[in-house]
Amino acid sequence: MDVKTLCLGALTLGDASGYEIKKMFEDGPFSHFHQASFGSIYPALGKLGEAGLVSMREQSQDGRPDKKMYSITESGEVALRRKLGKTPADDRIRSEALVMFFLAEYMQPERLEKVFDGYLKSYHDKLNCMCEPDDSTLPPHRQFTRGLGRAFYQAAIDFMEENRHLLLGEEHSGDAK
């Protein structure tokens, strides 16, 4: 999905600055299923504005430059609905850690273990982040999306803990660490 569509989707949650949109992809509602960088968000917002799909207003801030706040327009909602009518592309996992695990025989055991532990910790952190807010106030489709994300991270954590010995050559005790 292109970044323009992602920005339109983020703006359905309310007016936001480019920075606030980026935060939605870092640790907000989109963080477990898509990424977007400042280098792609700001040009996308500019193009969306030129096309009349978003509007922008400047909001003054004390002691700082004005903040640009973006809103989705009616035309933007129509464009978003059209984009969402397309068949989604297959998911692809991009993971430097999985490349390292695949090529583990070329790594020092201590380095491999450090990468493994960091990767496992990041999945625990993501799962914990997704478990904090109360889902009961979310619409059912957002409860579903968050629940699927939690199931994904929990399954990955369970697999990693149960099969750590396959990667790190440790003796398998049958108990997760």
Given for the second form:
2 protein chains.
Amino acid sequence: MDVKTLCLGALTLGDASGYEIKKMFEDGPFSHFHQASFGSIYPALGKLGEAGLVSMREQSQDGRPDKKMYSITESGEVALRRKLGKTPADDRIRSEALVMFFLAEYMQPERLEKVFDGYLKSYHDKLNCMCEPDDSTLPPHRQFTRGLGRAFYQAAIDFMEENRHLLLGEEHSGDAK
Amino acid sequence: MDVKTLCLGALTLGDASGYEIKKMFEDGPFSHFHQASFGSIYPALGKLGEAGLVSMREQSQDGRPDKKMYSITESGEVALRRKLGKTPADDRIRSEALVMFFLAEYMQPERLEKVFDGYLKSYHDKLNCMCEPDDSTLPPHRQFTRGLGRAFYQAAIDFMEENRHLLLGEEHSGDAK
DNA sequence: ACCGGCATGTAACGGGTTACATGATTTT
DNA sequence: AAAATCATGTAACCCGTTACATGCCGGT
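If the one shown is the form predicted alone, what is the structure of the form predicted in complex with the DNA?
Now the full complex is given, and it begins with the chain already shown.
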């Protein structure tokens, strides 16, 4: 599944600019299962436009630069449906932090602790930005996706907090803070 | 973190061939936080050898092709420690299945159900191949890593089984099997 | 005055996957 | 007899990231 397809998917949520699509991958609904950078999004939107799968209109804004707002077209939806018809590839995860935990013996204890705390915090952040809006107004399949994301992050946070000692040792850490 | 570093990490578990390292990424301990293919592992081992970070000896086997067994050298360990000293990059996840769930409205219900069942099964499989060996003999930081992986998969499985209806509808599914 | 956020784009570079090439042996 | 597992390796290709290039506006 390439960035073109992902952009089509993003545009099913409503018209958006390249910049806004990027944010969907950073903070937004896509953030916990895919990511993409400007360098892939802008060319993708260009190609989708050439192929007639999206349309574009320029929108001037007061106080901010112009936006190029993209909309998915009917043939875009057809193309999206076709892409979604293919068997999904296996999940691909790469977590350098987990590699470090796995190889903890090769790290300095203080560094390990910093990496651990940073990792835990990043999960807290992701969980927070996934809780704000009220779920019950979302269509059920979106509730499912968000719920799964939350379950994911919550389980990881709980485990990490309860098992900190396995990785970092007893550390007379007690409950200082 | 490139495949070279990952190979060094894999070799800290003991000597191994390229083929065996590949399996570590497929089924083994690395499988839930990284993956790599032959096309990246073999060249990586070659380069590591040239750089003196691993050593190699050929091992003939009865009934099977020869193996090239690699060992990490002392300078290899130094290099690994240095690589692990860098700040870890953010986790990078790409899950086509979750994209499909997110865009469920654009999929045929029967296909969606098949994808869902396949995805759930793959998680069951991953969890199973992560439970067999007895944990208590592992060093604590490895218990941590495995435990986190398990917590991860278990939470996802529980959520998916409890919330199947959100994605697939009521389906008069009751408890037929 | 400077930094951060908004906004778009390009080009080079790197890295890994996919596919190809080969071959023996065991299981079905 | 075919398929799967064991075993190694190369080369082309794709795709995406990183870095660069540009510019305006608002807040500190």
